[in-house]
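Okay, so here's just one chain, in structure tokens, the form predicted on its own.
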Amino acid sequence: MDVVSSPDPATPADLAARYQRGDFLFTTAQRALLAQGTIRTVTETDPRRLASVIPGVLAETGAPLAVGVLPFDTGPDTKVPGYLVVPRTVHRSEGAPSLPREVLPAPVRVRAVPSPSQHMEAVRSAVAALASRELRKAVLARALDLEFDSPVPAESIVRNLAVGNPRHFTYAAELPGGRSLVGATPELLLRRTGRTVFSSPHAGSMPRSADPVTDRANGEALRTSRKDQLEHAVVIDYVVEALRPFCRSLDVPAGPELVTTPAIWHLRTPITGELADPDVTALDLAAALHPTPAICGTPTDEARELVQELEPFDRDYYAGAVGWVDAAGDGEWAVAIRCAEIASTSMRLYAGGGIVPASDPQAELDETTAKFRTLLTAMGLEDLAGV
């Protein structure tokens, strides 16, 4: 096995430039990880079972880590497996990628799934169902299907995402069947470093504006929005309760902070904990946390059932988790949003938003439109966001 020791002398820009479809790439503002080749793949529909077998696989192969994805649906009836790869070569570097922007071809066909009007009707149905089914929140998504007359340039999309979203977690991972999942998410599900656990839940959103006055007003509106504060509190309560059994201590701020991405204002609460058991791995924690109310709703099972009724597509790995875990149990897992699944000459982009009793259908549509811009800007297709 050819495993490159860490850190690699290459720069983050070098690693992003080396990425080829089929590799695993995970970049942040501080570091980059590129994994290439395959020693073994491990698939399990139960993420807890997946977490339990990976340490043995790493010990058996002598590999330093495993990389991959968990699907959105981790319920007992799911047919979509968690998919982890033990790579043949691993490169790491410190710092953020800096690369020239690459020009991409335009699609020949674009289709919204569902249509904007149909999505707003689904929001109305979800709001009505919250009361009748005693739900606190559900998350509804929509998709854009893009078709090209040549292979989708996944490498260029990934590099543009890394450069255009330096504070995001930019990722690319192979999926079963030869598809690729690429995206740039602002949300860290969790990071484990030794006994320290860090999670950064995001919930509550408002579009950015090119006008500075409007942009500041949007941020202030989000900060003071009772609807968004309540939506955020649902997520924080869930994450704290999910982490509590694993941690001897948890540090939870009294309220969220306001943060930005190039396209969206968010409410975020950073949570830090100390593990009680050092044998609990990053993947164990990811399996316990996922899916959070930020991308599913709560209660989880009932919200997931409603989502599957109202969305006219299967999410597969959208709103799943993407990341890595090493032989020591350390790792990082991000929430797989602001993403697209890429096939040969087509791709499907996803964007969603949290629905609570005070949700307005037009505002929810506008939120998904803004979230599409992360991928569309990387492709030079900003004008398609409103389709």
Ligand SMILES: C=C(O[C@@H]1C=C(C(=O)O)C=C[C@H]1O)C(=O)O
Given for the second form:
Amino acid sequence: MDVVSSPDPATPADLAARYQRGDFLFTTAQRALLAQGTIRTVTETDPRRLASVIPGVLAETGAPLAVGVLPFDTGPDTKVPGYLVVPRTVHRSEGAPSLPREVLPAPVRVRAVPSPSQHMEAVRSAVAALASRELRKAVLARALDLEFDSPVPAESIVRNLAVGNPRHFTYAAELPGGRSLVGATPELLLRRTGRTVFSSPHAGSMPRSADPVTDRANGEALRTSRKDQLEHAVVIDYVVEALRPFCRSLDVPAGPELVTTPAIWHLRTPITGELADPDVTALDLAAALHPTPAICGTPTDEARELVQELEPFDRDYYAGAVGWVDAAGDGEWAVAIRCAEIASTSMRLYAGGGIVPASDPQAELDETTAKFRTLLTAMGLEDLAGV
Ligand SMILES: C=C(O[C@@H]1C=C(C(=O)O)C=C[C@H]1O)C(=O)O
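Based on the form predicted on its own presented above, generate the structure block for the form predicted in complex with this ligand.
Zooming out: every chain and molecule, the one shown earlier first.
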């Protein structure tokens, strides 16, 4: 048997230090998971079908878990598949990694896709479309394309992300075609631990500020913003309705809490449920929940259509889901935001924000700029945040 799932004496820092492109790394404040090598890959555009074949694949291979990604677009016409890997070795360790910061080379070219003014125009179009198409919310994103004169140092980026965002979920996953997805997201689509399912939708954002007075004021403005409360409520309604059929009880707080990442203030609502059927796996639940209105909109199909009309790129795995599922059905799936897709010497960063009727184009642009900071800070490129 090839599979090693070792109670490893390695620390989370050791696991992050061992990460190499092609591996899967998932670190949280509580633990780190490093999966290396490939026994089998499973590729499937229908996420529910993907979820249904994984238990059989794990039983057949004797592997303890599968790791991977779901794309943003899981609709019936998608060309981008869910991509799961049954790894050869799995190492887990308790705690968050602590490592020295690594210095990275600077890119030789940077391009915003679309340009900032085009993004603001798209926000205006989205606001108009919300009214004419009876949508409650749509999430619009933009991208930053970076080119380097040598291979992108994915390993250093991932380690800096983990060190800079120790309370969140830092991830690195292999994508089809030898590309990699790396990021550090605060948002957990869901965790399944036995019969307990936990989801922490985030929606509603304000940039952090280096000035403590402005920073606090931004947080207060978010807490009291009716526009952001609405943006948030749309997500919670959806997640509760999506989880309800699977749960015999659900605990939903009356209102959101204010939380931070190093770059952003957010509204978040932690939701806990007890599963009615213990055979429903973490990946079944991820397939049922994704895409939430936190990253797509409401109603889902119409919002996705509008997003695809207004964004001049394919989201691919940005705003998808990234995580793992084990043979018992437990697992964790994070919302794949604050991320970049890395090819050989180039990478694309993505950032988006929810658009509701009261959205202001300049504020939406500023929000995406702040969201790019998660990646840019890890790359020592804070100065690029204004692009
Ligand atoms: C879409 C992104 O983030 C999502 C959108 C949010 C918002 O609109 O307020 C907040 C958190 C995330 O669910 C992103 O970071 O790219």
